[in-house]
Structure formats: structure tokens, C-alpha cells
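Next up is one chain by itself, shown in C-alpha cells, the form predicted alone.
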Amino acid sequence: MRYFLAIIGGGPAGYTAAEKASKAGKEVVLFEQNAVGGTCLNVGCIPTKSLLYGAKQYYNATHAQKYGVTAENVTFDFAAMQKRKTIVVRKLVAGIKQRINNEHCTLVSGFAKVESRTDELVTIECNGETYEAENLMICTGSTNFVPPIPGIKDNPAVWDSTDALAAAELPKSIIIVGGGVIGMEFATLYHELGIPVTVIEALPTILPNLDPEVVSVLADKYKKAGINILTETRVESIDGGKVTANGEVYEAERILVSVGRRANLNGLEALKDIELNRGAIVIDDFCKTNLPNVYACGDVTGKIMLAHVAARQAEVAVGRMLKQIPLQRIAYNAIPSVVYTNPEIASVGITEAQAAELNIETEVRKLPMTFSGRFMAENEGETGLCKMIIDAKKKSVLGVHMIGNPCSEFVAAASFAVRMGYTTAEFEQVVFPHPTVSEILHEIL
């Protein structure tokens, strides 16, 4: 059979794809080699968010006293949050998989290799089956990075994420290598739960991609707390637990390597011609590669390696397989981020750096989230902060930047003022529910 679309890769950008192609009334193909929904369902963001949400609860009862509640003997089972954690991700992608269950999309478990391309029509072959499609789309994703540090290859106390998550029992102690997004949402986890934890980051600051002032909040708070956080310290050698780092050696029951992802090409071998970039696929505007029929989405492209930058990339490029009117491109400026950290940070558009490289003129406004009614009530003892990045001539919103619990869940809204190029006055006018933390956007204008 001939297929409209052939897609490698079930994660948020494959079957985001598979469903709106069939549901358009084309003929879909999707591979996926492991389980559907990827690296983020299967062994990352839900997962991850999973465990952590367990030991925050486990990390509320203990501290429960600030808020006039006393809970003695508060204990926690980490088998039955592991439980938890496998029966969540189960029941997502059973709900991702009835989404593309229709009669227009193939799903393939297998892994899918490319044979052949031509402007006109791409040859797959998996489990010793030929696919041929108009269209293919590379949505491959990612894998960890594993860094070029003596002893670390065979190191049985060495876990990457992926070894961390499916841990029956929790170290007795544990290094962190990498002190960026997974890193520190790991850090979170097992210090919550009574785990000592070192991180170790090379750079100088944790969170190196986040406003710096925000991140200041969250390190002063981990360094209290006893998170033994270690900046401009690199990493040397690895000898079984022990960690040689700047002279010194540290030592550990786990060492976990969190270090970034890079681009998964395998199976896409025979696409010799396709454009890359420091090992990731080049897109244009609407995820198209420089080969006619070839689309990429994802991680794979190398642009933002987020979960909800994955399903719109797919978006985008479906609609401009369908010719869809009017052809939509990324706001790639306006894409929220979010670090589940205890408290959250969450972020969209630019930073005073950026503006500055930029040459853009910017005014700064500032204010702690206790301006919030909703935070003071419920995050006794924390400050917070909400930071906007204001054009000084246009007085549009380039970028907001919090630290304060629950600012995740708020974020789009500052995306869509950014998104929209909403200026102060503009974005004065949208009404915020009251009492909710929200209202700090409100009152930072």
C-alpha cells in the first residue's frame, strides 16, 4: 500500500501528525520502536512529574506545621509511587493510541529504517516489510548524551535518566552530573525525599538558559536546604561512586549523568543529502528539510527539545502537507518553558541578556509573587518573583520569567501577550481571577 505520510518516531510529534493526517482522510504510516508517546510519556516528562508530585506530597506532611497541621510518623513507599508512576504513563498512551486508532492510520511497532528516497515517493522497511510514502517525517527525538569522562562507560553506578526512573529503590546517596532542567528536577526528587544530593555543573550557575535572577532564587533556597550545589566544577573522572571533580573527589552511592540529549539519526542513513547542524536536522519555517518530501519535527531537529514544541511542529507541518490556508509558522519567541522544581520556575520569550545581545532597549519590572493574595496563603515562608522584560520604545511584553509555585500553570498567558506582541496596555486590560497567583501579571503592569 502507498501512503500519503510515513512517519518515524510515535512521540508527541508523531502521533500529534498521525491524528491530524487521518482525520484530514490521508493515508497514515506510523513507526514507533518502543512503546507510543516517547521519550516524554514513557521515560520522561510524565513519569518524572509522577514521582515528583509523590515526594512533594511526602514533602508537604513533613513541613505541614507552618500551616497549623501536625503529622507524626509521615512515612512513603517508593514501590508504590513507582506503581503509580507505571499505571499513569499505561493509561496516556492507551488515550494516545485510541486517538490514532482509525481507519487511515497504520501504527507499526518495529524499528523503521529508511531505504530510499526520490522526490516522489520514500521506501521504508521495517520488521522485513517495504512501506512506500508521498511524505515522510522524521520525528526520531532524542537520546541522553553521554559525555567522554574516564570511567563512566560500564559503570554500574552510573545512571542516565532513564536507569533513574525505573530504579526499584532509591540510592542511599547520590551525584548529580549536570545541573540543567533534568538534572535539578532529579535533585528535587530525592532531596524531598531525604536523599543527600551533590550536583555537579560545569558552568557557573545551575539553570544556565534561565533568567539568572530567578535562578538565584532557586539555588539560595537548594544551598539551605542542604543540596550540596557545585558550579564551575568539572567533571574529571568517575571510579565506581567516587566523582574526581576539580582536584576534589566526591562520593556516592549513584551517580547520575544528565548532561543534555542529542539527535537520534539512526535508520536515517540513506538520506545522505539532508541538511544538518551540529548533528541535528535543519528545518525551514514549516519543519520542511532541504529534501522536497521530508519533513522533521521534534527533538531530532535540534531547536527546543520540549514536549508542546514537538506536537505544534507537527501541526505546522501537516498543514503544509494539506496546503491549509493560511500556512501558520512557529512563534518560536513565545514558546513557554516550565523546570518542576519545589518552588517552579516557568519562563517564556526573552531575558535582559538576550535583549542586550539583541541591541533591544528594554525596561525591567519586578515584583515578589507575595503581591499575590493566592501565594501568600498558600506558600508560607517563600517570596518568589515575577520578572518582565518590557520593549522600552514599543512597550510591548518581550518576556516573563517566574519562580513561585504554581507559576506552570499560569505561563500561557504571559506566551499568549508575548506571542500576540501585546503591549503593558494591552495586556492591562485581560482581568484575572481573584484570588489566584495568576493576578501577579496583573499587577506587575
The other form holds:
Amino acid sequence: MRYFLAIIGGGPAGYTAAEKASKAGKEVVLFEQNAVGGTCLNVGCIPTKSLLYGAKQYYNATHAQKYGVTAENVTFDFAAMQKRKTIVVRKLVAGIKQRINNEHCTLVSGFAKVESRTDELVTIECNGETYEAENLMICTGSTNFVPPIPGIKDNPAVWDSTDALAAAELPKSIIIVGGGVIGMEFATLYHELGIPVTVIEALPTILPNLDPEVVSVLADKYKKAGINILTETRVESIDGGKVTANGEVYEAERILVSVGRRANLNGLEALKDIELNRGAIVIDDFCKTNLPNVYACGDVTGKIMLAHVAARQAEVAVGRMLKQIPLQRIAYNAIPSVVYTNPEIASVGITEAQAAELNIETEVRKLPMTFSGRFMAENEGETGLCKMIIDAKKKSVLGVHMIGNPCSEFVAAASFAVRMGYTTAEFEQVVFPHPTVSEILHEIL
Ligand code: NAD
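Having seen the form predicted alone, can you show the form predicted in complex with ligand NAD?
Let us now look at the entire complex, which starts with that chain.
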């Protein structure tokens, strides 16, 4: 059979595209070498959030005195946490299979390799069979980057995030190399379960891409709580569980290396003319590559490595392929992002620094989260922070950056304001329920 669309990779980009195109009646073949759901569902977002939730329950139980609750002999069972994580993932993977289970969608389990491509036809080999399609969508994702640090390769003490998630037992102590999103989420997990944690970050701050004031609230809290955060520290070498950085030696049972991810281009070697930038596939506003019938979505494009970006890219790409009117572009300026530390960080839109780079004159408003009654009631000892970046001339909302639980759950309201280009006066007309922490977005206006 000749398919309308062949998709390589069944993560959030691939399964979203498969669902949308097949439900529009187009014949689709989706190739996935592991389980559908990709990194996010199987070895990323969902398993980490499942474990983090377990850790938070334990941490809250042992830190509830401030709410007048004392619990004695609180213990946790890491094996039970891992089992629950596996069940959550299994159920969600089954749900994804259900979503793409229709007469127009064929799911093929195996490693797919592009054999040839013309402007009319792409041929793909998988499990010894050849598949033909008019269009190709590359959704092959990314893999953990292994930096060229001596002693990292074939060192059983060194983990990447996938190893850490699969571990049957907790490490007795851990050094995390890279204080980015993955590093700080794992630092949270281990710290809340009572494991000594050292974070080694090469740049002057952890989470260097986020608003520095918001990040400093987290860094101060974590340092006070006993997490050893070393910034401007370069790892020179690793030997077993020993890490040499800035001339000092640090030691732990395990070393988690989380210094970024790289686009996965395996199986695409036949697409010799595809345009790349720093090892990622270059796409236009509709996720089209430079090759007429080839699209790419998700981490492999190196745009913003987030599952919700991948899914939105897939919607836009399929819309473009199906020539849906009006054609929609992705609003990269209004993509929310969350770091699941405790407290959580959530942001959308540009930071003050990015506004300055773009020569945009801004007005910056700041408010502690304690201006929200619900926040006060539920976050004893925390102050939190909400920052809004406003275009000084147009008075439109350009960015919102927050720290404080549960800001991940209402950052979408701020995304809406940024996406729609709301002025502060327009955003002020939105009514937020009382008492909720989301009211901070109204208080700050
Ligand atoms: P990252 O880019 O967020 O962070 C990597 C960090 O490592 C940076 O702070 C960098 O300065 C530091 N670093 C690089 N080389 C170093 C070295 N040799 N020594 C010490 N520090 C070094 O990458 P990540 O944390 O690996 O995450 C990968 C991707 O996955 C990111 O794009 C992230 O957004 C995504 N992700 C998102 C979520 C979420 O949305 N909650 C969760 C996990 C991962």
C-alpha cells in the first residue's frame, strides 16, 4: 500500500500527527522501535512526575509540623514508588495506542530507516519490509548528550536520566552534573527522599535559561535545605564515583549526567540533502524541512525540547499537509514551560534579559505569591514570586515568570494572555476564582 504519510517516531509529535492525519481519513504508517509515547511517556516527563509525587508525599509527611501535624515513623518504599510509576506509564501508553487505533493508521514496531526519497515518494525499510509514502514526518526525538569528559564512558557509577529512572534502588549519595531542568528535577527527587545531593553547574547559575530572580528563590531554598549547589564549576574528569571539578574532588555513589540532549538522526542517512543546524533538522513555521515532502517535529528540530511543543508542531504540520485553511503557525513566543522542583517554576514568554536583547522597552512588575490568600494558607514559610514583563509602549503582556506551588497549573492562563497579545487592561477583565493561587495573575495587574 502507498501511504499518504509515514511517521518515524511515536512520541508526542509522532502519535499526535498519526492521530490527526488518520482521523482526517488519510492512510498513515507510524514506526516506533520502543513503546509509543516516546521519551516523555516512557523515560521522561511522566515517570519523573510519578516518582516526584511519591517523594513529595514523603517530604510533606515529614515536614508537616508547620501545619500542626506531626507524623512519626514515616517511611517510604522505593520499589513501590517504582511499581506505581510503571503502572502509570503502562496505562498512558495503552491510552495512546487506543487514540491511534483506527482503520487508517498502521503501527509498525521496529527501527525504521529511510531508503530513498523523491519529491513524489519516500521509501522506508523496517523489519525487512519496504513501505512507500507520499510524505514523511521525522519525529525521532533526542537522546541524552554524553560530554567528552574523561572517565564518563563505560563507568558503572555514571547514570543518565534513563538509568536513574530505571534504578531498582536509590543511590546512597549522588552528584548531578548539569543544573538544568533534568538536573534540578532529579535533585528534588533525591533530596526529598533524604539522599545527599551535590549539583555541579558550569554556568554562574542553575537553570540558566530562566528568570534569574525566580531561580534565586529556588537556589536559596535548596542551599538552605542542604543541597550542595556548585556553580561556575567545570567537571574535569570522573573516576568511578569521584568527580574532579575546579581542582576539587567530590565523591558519591552515583553520578547523574544531565547536560542536555541532542537530536536523534539515526536511520535518516539517506536524506543527504536535509538541512541541519547544529545537528538538528531545520524547519519552517509549518514544520516543513528544505525537502518538499519531508516534515520534522519535536526534539529532532532542536527548537524547544518540550513535549507540548512537539505535539503542537505535529498539529500544525498535519494542518499544512492537509492544506487546512486558515493555515496556522506555532506561537513560539507563548510556549509555557515548567520545572517540577518544589516549589515549582512556571514561565511563559520573554524574560527581562531577552526583552533587552530585542531592544523592547519594558515595564516589570513583581509580586510575592503571598499576595494570594490560598498561597498563604497552603505554603507555610514560602514567599514565592510572580514577575510580569510588559511592553512599555503597547502595554501588552510579553512574559510571566513564577515560582510557587502550584503555578504549573495556571501558567496556561498567562500563556493565553501572551498568545493573544492581551494588554494589561484586557487581561484585567479576566476573572480568576477565589481563593486560588492563580489570582496572583490578577493581583499583579
Ligand atoms: P538543559 O539544557 O536544561 O541543562 C543542561 C545544563 O547543564 C545547563 O545548565 C548547562 O549549563 C549545564 N552543563 C553543560 N555542560 C556541563 C558540564 N560539562 N558541567 C556542568 N554543567 C554543564 O538540559 P537537560 O536538563 O539535560 O534537559 C534536556 C532537555 O529536556 C531540555 O531541553 C529540557 O527543557 C527538557 N526537559 C524538560 C522538562 C520539563 O519541561 N519539566 C524536564 C526535563 C527535561
